[in-house]
Amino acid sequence: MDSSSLSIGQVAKGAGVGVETVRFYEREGLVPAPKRRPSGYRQYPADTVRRIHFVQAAKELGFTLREIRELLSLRVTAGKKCADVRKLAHEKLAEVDAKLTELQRMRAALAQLAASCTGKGPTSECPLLDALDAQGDAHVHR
């Protein structure tokens, strides 16, 4: 094995992920399929660790595996511009904003329900549980 190729264990250790994660990323097309030694062992190029770090960083920003594949392809596709990447980033930002709005709505509703409960009495008389029951009934009758 030449000095610029890594075993799957070396890639996993260098990237701070498990061996199964490396295999998963390979199956998902996020890491190119490596060459194999005559023994069948995978030989990954040294830049595989950097690529996995890229995938992890993109995941932390909320990009899906499909979106990460698209980001990776933008880097190597002729004729693509930074504006193409910017467009994807703005689309993800709009998704995050929508999720934040929904989380704020959920928080406000939960805070209101929690405030309605004094914490006293039996659960059969709990206003929070009653409110959830009423909302559940409303969903059933839609």
Given for the second form:
2 protein chains.
Amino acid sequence: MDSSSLSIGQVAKGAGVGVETVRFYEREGLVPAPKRRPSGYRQYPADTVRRIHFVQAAKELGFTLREIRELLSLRVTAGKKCADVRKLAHEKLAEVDAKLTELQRMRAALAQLAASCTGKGPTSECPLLDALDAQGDAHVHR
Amino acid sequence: MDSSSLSIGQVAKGAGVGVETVRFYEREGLVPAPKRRPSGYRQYPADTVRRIHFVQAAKELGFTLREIRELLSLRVTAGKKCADVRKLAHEKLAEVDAKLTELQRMRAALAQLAASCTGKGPTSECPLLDALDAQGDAHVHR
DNA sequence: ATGGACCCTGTAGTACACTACGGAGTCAAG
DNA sequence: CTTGACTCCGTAGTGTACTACAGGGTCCAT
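Mind pulling up the form predicted together with the DNA next to the form predicted on its own we just looked at?
Every component of the complex follows; first up is the chain already shown.
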């Protein structure tokens, strides 16, 4: 096997997932179908590991595989205009910013909870919700 | 029906979910079982809507219902020591901070992609991954 | 007192994202 | 040239988080 190509097992191990997951991601279009050896064995380029890391990270952040596929395909290609790419990028940026805001609210609430717990504070029904409320709301539907 | 109590339908509408979801969350311990009218109808306090909003937001951020249940039960009660609560709060805080870091990396990458697209930039295989890489990595397993 | 909107319980079905398995072929170290 | 680890494909099973009935009972405006 040539030096700069990986077997599915090496990719899986490198990315911390099972080989079945790699094949699943291929079927789902999250990892491009790799070249094959005459035997049919898959030969992956090294950056496939990075790609799967990205998928895992994005999943942890609440993106679906469908959304991650969109993120990964965000590039200017033959059939796609630059303006379209920029438009989608801005949409995703807005989503990310919304998540950032919520996470920061939650972070503040958790920090407050941890701090308020240094001794004699009263026991609220749900300090986390209280803290979030105190932070100031601004979400209507969703 | 007394003024400060809501039917399951009102709660569901207020939270933007179906009534089945509210009952599901009750079974799963995400929403406390409410008082009942003699007929068996559920009577919810007003803050149930807020609680469900929190569940939805946390879900969007990649927390599982199990984790959200933990977050919601983060309080000092009879059987739980303050130190334990603080410990768990700090653990969750670390998780949130990790998510924040990843999201900020992704945000920077998306912003760069959107900006780099103002005209003549070269078409990379995957600008988003490139941008993330350029950001500097520091994750090993997961 | 009636009818349409609402609620009850329980069970079953769906979508998503894997995960496991069976039966066969391939690779490479010894 | 054997043998044990690895790979192939296809299909089936799992866990999570809903979502949709079915077959009833309840509420209340008219």
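Residue numbers count along the first chain shown, from 1. If you superpose the two forms and keep the largest set of C-alpha atoms that fall within 1.5 Å, you have the rigid core. Because the structure is predicted, anything quoted here is derived from the model rather than measured.
Cα of Val96 displaced 2 Å or more between the two forms, core superposed? It does, since the Val96 C-alpha is displaced 2 Å or more between the two forms after the core fit.
Using the core for the fit, does the CA position of Arg105 change by 2 Å or more between the two forms? Yes; that C-alpha moves by at least 2 Å between the two forms.
Determine whether the C-alpha of Arg27 shifts by 2 Å or more between the two forms once the rigid core is superposed. No, shifts by less than 2 Å.
Arg86: CA movement between the two forms [superposed on rigid core, Å]: So the C-alpha of this residue moves 9.9 Å.
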